[in-house]
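Form predicted on its own, single chain, as structure tokens, below.
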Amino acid sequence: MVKQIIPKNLQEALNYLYDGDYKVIAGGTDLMIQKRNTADLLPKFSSNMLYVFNLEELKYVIKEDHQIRIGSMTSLETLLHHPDVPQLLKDVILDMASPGIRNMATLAGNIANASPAGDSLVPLYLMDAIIVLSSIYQNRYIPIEKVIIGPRKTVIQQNEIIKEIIIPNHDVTHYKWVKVGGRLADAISKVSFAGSITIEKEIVTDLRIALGAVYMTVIRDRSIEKIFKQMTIAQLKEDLPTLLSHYEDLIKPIDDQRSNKEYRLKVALNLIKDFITKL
């Protein structure tokens, strides 16, 4: 038979994780469609459950001198009208569901799910995100892009926890963020962009670019980028052919009932140029 616990506490939802086998839920805007059964009947859940929303501890946004941190269990819908949360963020939380979904829905329900065209996951590629995962022996503090490894793959521990979200201060000159999708805030992605882009004295200091539903993961590339940095706009925009041949590489889509391949790779190269052609 499952079982269904709701810990009073982070801590004894960790003693759970580690007495038991349970697959953690928060708002479960994710996993309900999942798991949803025919009408009428609760959701097919074959693992132990433990629903850990109620958590209050959990639920915080803190501003510190190089950045802030956000609680697991904080609401999307918090976020998007919380003062120290990045516009980038804001503005993609926008972007996302309906305010009714942004109420239960959360940043950990977005990284522990793991799919690809996860849309907060861009933005939080594109800000180097530290994700802390915590259990009764230690927290591990981990980089976004290593702890997502695969379409609905992680390497988030039974016995863990995201605790929270960390993303340091981004200072930028310009940012873009574009979602493609049927219907925008109550679709899937069929690709989603953010870019950024710091200038100093007409010089590139800091370029940054994230794809999302155009590879396995979100697609962020240091390498690229650091190519492209110490560049004057001019010579970043008669250098655009060389950035897209390096992102053309990179882009590996999938045919689905959303899209097809095709129809990402072009769109998602269009994205890059447009923000770079703009600038």
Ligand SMILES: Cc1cc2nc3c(=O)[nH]c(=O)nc-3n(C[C@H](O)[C@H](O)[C@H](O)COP(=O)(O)OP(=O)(O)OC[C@H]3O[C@@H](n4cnc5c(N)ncnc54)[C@H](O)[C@@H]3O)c2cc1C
Contents of the next structure:
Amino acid sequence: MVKQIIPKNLQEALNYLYDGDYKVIAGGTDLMIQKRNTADLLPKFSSNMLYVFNLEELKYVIKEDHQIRIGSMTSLETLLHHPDVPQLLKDVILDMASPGIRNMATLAGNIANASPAGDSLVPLYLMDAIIVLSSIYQNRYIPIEKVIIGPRKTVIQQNEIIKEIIIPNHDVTHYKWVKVGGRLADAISKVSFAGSITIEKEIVTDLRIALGAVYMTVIRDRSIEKIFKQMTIAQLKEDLPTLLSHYEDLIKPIDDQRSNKEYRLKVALNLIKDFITKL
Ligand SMILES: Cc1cc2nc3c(=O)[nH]c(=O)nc-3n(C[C@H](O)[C@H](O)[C@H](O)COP(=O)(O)OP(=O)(O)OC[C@H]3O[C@@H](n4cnc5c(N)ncnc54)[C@H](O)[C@@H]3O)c2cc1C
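Counterpart to the form predicted on its own, namely the form predicted in complex with this ligand:
Next comes the full complex, this chain leading.
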């Protein structure tokens, strides 16, 4: 029979993870669906479960000079209403699920679930988020794109927990978030896009593009972004076909029940085009 443990604090949670084979459960909004049973029966958990959602010490948003730090058990709904959370992340959270789910769901669960369509991953890639993985031995600080290594695959070790998400300050002159789903709320993305740009005296000093649900992981390519930095905004617009061709080479979507490859590719390129042409 599987054990179900509610640790009193983070240290106790880490001790359990060190001692035995436990699966961390936060809000449970992904896990309860993945392990669902027939009506009225408990979910079919096959491993020991460690319930960490109630760990108050992991519920915080702390603003510092150059970054904000988000405790991993802060609910999405709390983040949505917190004054220090970047507006881009709030815009994305508002498009995720519904208030009931958002009251339980966490960024950590969205990250560890590692779905290419995980909505919060797109702004977290865009803003260079650092994920803090804790074990009894150490804290590891890893950029999000190195934490997620494939669909449902991460580098999180069995004895580790996501303790914190760090978002460096990201001041921009323009940004855009678009989620394309089957309906307005409670929809999984067919394609998602976040772009940000900083323009100083007509010069592009920073350009970032992140795309969700069109590859095995979220796409963010700094080498492409770099080509277009230091251009004037007019040059960037003129060179849009080149920019699009770079992303066309990267985008490798799949067909699934929500959409098909052709649609996803076309929409992703249109979202980039729309972002640049409307600057
Ligand atoms: C109706 C509905 C609508 C949804 N809509 C959206 C949507 O619009 N966009 C979207 O992206 N997702 C959506 N989801 C999916 C889900 O709500 C999110 O992925 C959510 O962020 C998961 O967080 P959680 O805390 O519930 O994770 P859980 O279900 O608790 O866990 C998910 C995974 O993360 C691991 N995990 C959780 N916390 C930690 C931690 N601290 N350290 C290490 N591993 C951890 C768990 O072991 C598990 O593998 C929806 C789900 C439902 C049921």
